[in-house]
Amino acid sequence: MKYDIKNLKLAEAGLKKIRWAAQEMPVLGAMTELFRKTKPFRNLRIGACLHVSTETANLLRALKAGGARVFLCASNPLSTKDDVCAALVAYEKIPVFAKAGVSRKTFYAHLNSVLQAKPEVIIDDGADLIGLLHTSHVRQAKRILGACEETTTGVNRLKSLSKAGKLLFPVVAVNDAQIKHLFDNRYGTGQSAIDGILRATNFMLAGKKFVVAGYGWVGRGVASRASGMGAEVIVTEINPIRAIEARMDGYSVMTMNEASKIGDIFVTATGNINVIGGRHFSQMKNGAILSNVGHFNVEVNIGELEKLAKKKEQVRREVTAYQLSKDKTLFLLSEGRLVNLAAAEGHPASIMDLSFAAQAKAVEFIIKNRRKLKKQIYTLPPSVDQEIASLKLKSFGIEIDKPGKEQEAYMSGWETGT
């Protein structure tokens, strides 16, 4: 079997805490062991871009119960677990081409590692390896059965590769189910894009001025995570509509030019370009701290960074320093990079089981509908929502009112009126 990790002797430790995640998985442990009795993906050749954490072990064990052939690489160098990537290697068998902190070179040469394996189906975050597939592997993209895709961002550019007509072939938008962006995004992305932060600086957030770029449902979780530790959150945006909602939820709404005068700490949520430049890092003031939780590292504009600093240096392991002037330095966390993944584990396991579940879904969805399905994005069907909802609550002991027949009937006509 080949793979390419850091330590294959890293394993016991990455299998503990694989087996620490599936505690707070119980939706995807029931999926894994419904998978294991059916086969549903019996032989089938599943290539895996995600980040490498235990949640994802987790994932790709319920895909190799339901009889699957899995292959993975990182969607982010920064993120990878090397113990995790060791214990797949070693106790599950699945070839893992991922090691942290990788260069780029090394990070694509990962990509195609897995696309040499000749996947049927992918699972992507990011869009990295569906991207390889229409450029530099465009006779591969014919056998492509369909795609997953995780992330808000990905699903923005296969959204525009599908308008353009390039798309190849089907592509399950994966981010746009309820059951992953209310969560994941929200509460996952809220809660570990502050502990990223903590971990990184260990800053006091009460009384700082907190500044939140893009207001969808990442933003909205992170302001409310940095509101409920006593910060000042001032939210900017492009968006007139969420801008609003933002006003309404009790925030500052201000434009980033302002915003860079004032704020403390500031955090990109946008999945957008330059989003924080050099006019901003001029008027920031000193020690002010620049972090991101887009998907790609190009939201604070490092190179503009790098032209106005007459110094760098690492300070702490997740912290650089760029001096500016002899009376201002500017610090960036995880080099621009996923702050929630770099600086700490990323969303806590219980989150991750609402949208691993739902990744499975999708991958049986692809199965199933294979013959029908076209060169499109698709979403879940709101019935797969519902199914991992009423799963979750099952394992949270919660039960929920059902409609009687006079409800639903009144709910679904239209002649009985005031």
Ligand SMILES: NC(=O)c1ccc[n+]([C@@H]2O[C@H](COP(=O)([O-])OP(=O)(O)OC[C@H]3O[C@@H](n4cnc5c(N)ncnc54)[C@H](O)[C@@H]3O)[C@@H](O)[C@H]2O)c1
Contents of the next structure:
Amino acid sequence: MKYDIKNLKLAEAGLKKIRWAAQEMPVLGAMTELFRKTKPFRNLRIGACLHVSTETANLLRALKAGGARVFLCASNPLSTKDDVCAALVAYEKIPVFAKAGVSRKTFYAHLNSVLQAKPEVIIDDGADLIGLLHTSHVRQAKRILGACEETTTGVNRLKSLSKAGKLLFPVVAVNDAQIKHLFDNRYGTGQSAIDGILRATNFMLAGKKFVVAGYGWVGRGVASRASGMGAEVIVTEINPIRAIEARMDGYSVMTMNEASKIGDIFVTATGNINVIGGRHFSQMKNGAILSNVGHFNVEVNIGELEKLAKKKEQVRREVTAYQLSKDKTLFLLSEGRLVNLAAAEGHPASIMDLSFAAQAKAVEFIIKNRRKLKKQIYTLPPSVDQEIASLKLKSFGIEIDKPGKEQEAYMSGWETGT
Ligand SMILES: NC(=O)c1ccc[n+]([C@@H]2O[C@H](COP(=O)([O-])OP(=O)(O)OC[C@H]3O[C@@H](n4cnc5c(N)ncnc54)[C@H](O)[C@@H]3O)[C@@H](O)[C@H]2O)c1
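Let me have the form predicted together with this ligand next, following on from the form predicted on its own.
Let's see the whole complex now, leading with the same chain.
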């Protein structure tokens, strides 16, 4: 079996962590048992490009239990957990092509290795693997039955590909399922972004001016968790509706130009490019912390920061100091990459239970509908959201009310008025 990982000896440590995460993933666990019996993915070759975490390992185990042959590469060079890679190779016999901290060249070589395995279904996070199938590996695209995309940025890229009429196979936008973005983007990133910032800096959040750029699903989550820890949250936006929402949620709203003069900690969560740049760095306070949770490392303009800096030095794990002048040093966390995955462990398993249950269901959706699907973007049917949510509630031991016949008739009728 071909693979490329850092150290197979880390397998036992990885296995313990994978089992630890599994305890918090009851929905995926129940699906795994069902897949083991029904084998919906028998002999299916799946190429996955995901953050290599303990939760991802549990998704791959579920797909394998369903009969699939899975090949894995990393969706981000900084988030790979080497012990998880080792456990997947040693215990699950899954070919893994991922190592923490690899160069861009090796990162793409790993993506190519997964494509060489001739996958028929793709699971992607950020659309890099799907991107290769539309550029350097177009001939392989014919074999693809469908792909699943995990995150907002990936879905946005694919929507623009589809709009240009260039999408080569069906794609399920897993991110657009309610069960995904409502919880993963908001509560998962909300908690893990704070976790990453704290592990990297060990700073006190209470009393700090905490600037969140972007008030989408991710920004809302980060703002609410920072505020819950006593930080004074400032939101920047380009969308007037989201800006009103942030204001009515109780935060200050202003331009990045204004926020950059007063912020202590900055987190970008926009999926956009160069949200914080040279003119902002120039007016920031000494000691300001810069971080990002958007998918790519383009939200903080690192090129301009490098240009402005007189000196650059790594001062802690995940913290790089950029000295701009005698009196001013700015600190960039995790090289501007996803701070929740690079400096911490990404989303808690309980959240990934929902997202990866949706991923598994998306693969099932592609297989069941393979003859009907067109080269377009699909959203999972709402019944899948309901099914996963019901299983999760059951695992919490929570029951909810069911509408009676009278209520159902009332809600679906127009006859009863004032
Ligand atoms: N770190 C993680 O684990 C994780 C998890 C989920 C999503 N993501 C990524 O986070 C990013 C945001 O995802 P989302 O689901 O919140 O998207 P979203 O579309 O719901 O929200 C993005 C928000 O940013 C705003 N925005 C865009 N450009 C801006 C700018 N220049 N200044 C201020 N605001 C701006 C938009 O108006 C929008 O409200 C994406 O890149 C997504 O892929 C990361």
